[in-house]
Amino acid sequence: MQNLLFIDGRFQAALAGGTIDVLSPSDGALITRIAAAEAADVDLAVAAAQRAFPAWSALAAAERGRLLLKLADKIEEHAEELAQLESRDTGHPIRDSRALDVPRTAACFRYFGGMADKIEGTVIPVEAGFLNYVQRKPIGVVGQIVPWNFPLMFTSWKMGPALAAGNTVVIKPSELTPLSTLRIAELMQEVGFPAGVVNVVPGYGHTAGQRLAEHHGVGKIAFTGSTVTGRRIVEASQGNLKRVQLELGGKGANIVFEDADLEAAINGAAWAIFHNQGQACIAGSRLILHERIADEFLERFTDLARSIRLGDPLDPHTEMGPLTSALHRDRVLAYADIAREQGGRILTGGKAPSDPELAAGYYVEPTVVEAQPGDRVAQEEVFGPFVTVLRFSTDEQALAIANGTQYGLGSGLWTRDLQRAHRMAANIRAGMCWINCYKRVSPGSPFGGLGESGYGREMGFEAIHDYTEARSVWVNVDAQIRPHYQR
């Protein structure tokens, strides 16, 4: 596997040479070192994606296409290694890095490869004897940092738009989970992308991140992780009054009404809280019952919290593996203590499972607890198998506690009524809805948020404008029309 920094088209240790240890969050062993980007080495990546910029952005737009398109099929070809690599670094079951990481990454990437020849301008009507017309042109060099919770999908949601479009990048994956980014590059330089078009700089983010938001030869920054990180961001980017794309923290909403389809709406709540062991900004963290219907989904939803099988990631059939690393497992266990302190009740869960098997790796039995909408666990994002169960017995109480916190990213409800489901998908505040399913993405989608959960979008026509800036070309097209001082 790869494990140095990606610049001007190769491959080569940090200038400093300090490396970062990775390591399996299954049973906490060694996989490998990467090298560590510091500034410095942040800096050549930047000089070099600043020289590839002018030849990438003339380039066809349908060849900047073509590249990606392939790069989708060498993703597709490799799809058994990715996916293994992805669940071995990362913690994901292997099921869902083969169904959902991989095919959905080379989704992700051939969507904007089909898109790079489509990003067109507009006329705008003005007055008589005038032409105007908006062109829509790449901002320049782009950089993005990728979490550490899907770090192969992420990288295909950042970098595919901003390819598209003509940006040249830097990419800092996670010191926690590089190593499917890197391998990307590598495939990329396979299919033939350009010295310098893409640059890869692990690393800390009190380093090499900081260094890539606060550097004057980037020309927008695009972020996703916590939202204490993404204020650091924004200060940081302040020298140059780059541009800053967000997406943060969530704390979402799933709201099950009375008239629900119950075995449906189970099944969808644990999959919103479950999937990836909860890591996820959209996970459906908060669960909001209706009181008619409470006591019995909560008997039925905990027996299947219990029944999720844990296990090695690389097993088939394991259902939830390992937190990512420790220090965030012992972050999520310490929720417990916080709900039992606030007079929560656990229902299930908070606590590590007591197989010996499992007790070497960063695992967290699924934890489901009932609380108070305004009590911490309730309010605070906490990012594992941790959900939040709160009762309504009105719409209308069901939407302020839905609304009742900072976050604005993620939301759901379970329904068979369709009056009921537009109208409270209208006032649900938050960057996205789903309606008897959750979690559903597509690259024509975009994926963004409100409040304390963002600003931007990943995805769909909304990304390429986000990679774009907006240029106004008037043209005079009467020879009648004089200046207003002609002499």
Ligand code: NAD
Given for the second form:
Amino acid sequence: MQNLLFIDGRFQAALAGGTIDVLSPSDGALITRIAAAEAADVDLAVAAAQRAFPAWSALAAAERGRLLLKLADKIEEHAEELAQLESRDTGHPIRDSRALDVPRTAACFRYFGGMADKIEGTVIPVEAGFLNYVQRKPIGVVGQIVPWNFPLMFTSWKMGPALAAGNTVVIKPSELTPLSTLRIAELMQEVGFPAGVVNVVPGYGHTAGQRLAEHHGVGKIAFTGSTVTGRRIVEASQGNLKRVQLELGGKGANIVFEDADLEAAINGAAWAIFHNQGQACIAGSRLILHERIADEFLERFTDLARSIRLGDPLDPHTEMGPLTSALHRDRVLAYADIAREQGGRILTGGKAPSDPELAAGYYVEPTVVEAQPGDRVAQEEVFGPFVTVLRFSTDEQALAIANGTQYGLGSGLWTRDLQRAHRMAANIRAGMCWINCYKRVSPGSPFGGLGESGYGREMGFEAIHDYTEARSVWVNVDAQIRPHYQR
Ligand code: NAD
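Taking the form predicted alone as the starting point, write out the structure of the form predicted in complex with this ligand.
Complete assembly follows, chain above in first position.
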């Protein structure tokens, strides 16, 4: 895959010959170079996807499903290789890549493989004499742009429903982490996906991404990334009014009530923010604690944070790897200064680890900061191992803090009171709410946000809905019914 794009079933160089260095987040060393797609390459990829669309969408749905199921099996056959590739490229601890990223990717492709021949239409009860049925038809060529935090898993979240529904795909992975997407394309070729059904155009956002978002041959753009880029995608999409799906940033509220099982909540809150170095849109990055338990909670939580093992992502004992890029590490560290400037208290972390073995990598210590709800660290997405603690005394206050950002993606709450749990879940403005757990995802359960976290849903039938158009057909079944102007 070195220096190559995947277009029309062939690995080929970018037309202009540009390349991008892919660096290891653990030490900054060059892993490989990949081709940098530009506008002309994206045009070729879209043309290939357009040519592939008629046959792919006309293929028996069960046949499309069978290919997705074969792909899921193939991913499992290559599980260890994919886990290593993902960890090298992104810095995910290998234990997470093995236990989560790879199995979840296979499970998602398998789920949508099974879904392909269950995309049923409906018959609408209309007035006598007419039959009205609605079919769900694929949109055509869909463009998919993904970020660097879960590149392997996002291939399945994005491509699974799109392909099951009969669309063809041009996918642009992040310039920072393109390797697993290119490898998945190779595996798709091996299991027999026809040429042009999936095309991979790694490249920079402002060139390849921009072209894909504005391309008139693309019927829908599905984007996962920051809210800032999401706005650009919406602007770029306007030329042909393509459909847009946006999975954007978040500032997850994770509320711990005074009656919670503290042991479970401390563990869950640490997972909520520190898994994947906090580089998760749904991370529980605002820890909202009842004042009665806050001190005890924080003492135990900061102890736990300090005990997290940082290290080489390929070491199975490592619990936290490096951040994905040096630039991003610096951005995360800058938030410690921003917190201090606004009067925040750093309870632990806020700096790179002192261990000389980690000096070359993009590491940040697990960071816990106490601040006020209006502070920048309580409002802006840091996207690192950085949690902002806020205190409350009443349920109403907790809710006001939880709903007090422009985002609305993931949220969690910890309580033994069933009524309170459901009442809060109903009122937290977020696409997902986890009660006495955090960050659970399943291919069957809709995933997406409200407000500036975006719109549209991945996973489940909601995703199929988002990758199809409803087409309504009216049939006159009564020969006595005549057009209006018949004399
Ligand atoms: P980003 O917005 O910088 O980049 C995401 C993708 O968009 C990359 O592939 C990039 O090359 C591309 N891109 C950049 N500029 C573009 C442009 N002008 N036109 C078209 N494409 C462009 O985001 P990132 O830093 O890679 O990822 C982190 C962000 O992603 C965070 O904000 C995080 O919350 C968000 N995210 C959201 C979800 C979700 O499901 N809601 C999931 C994961 C990550």
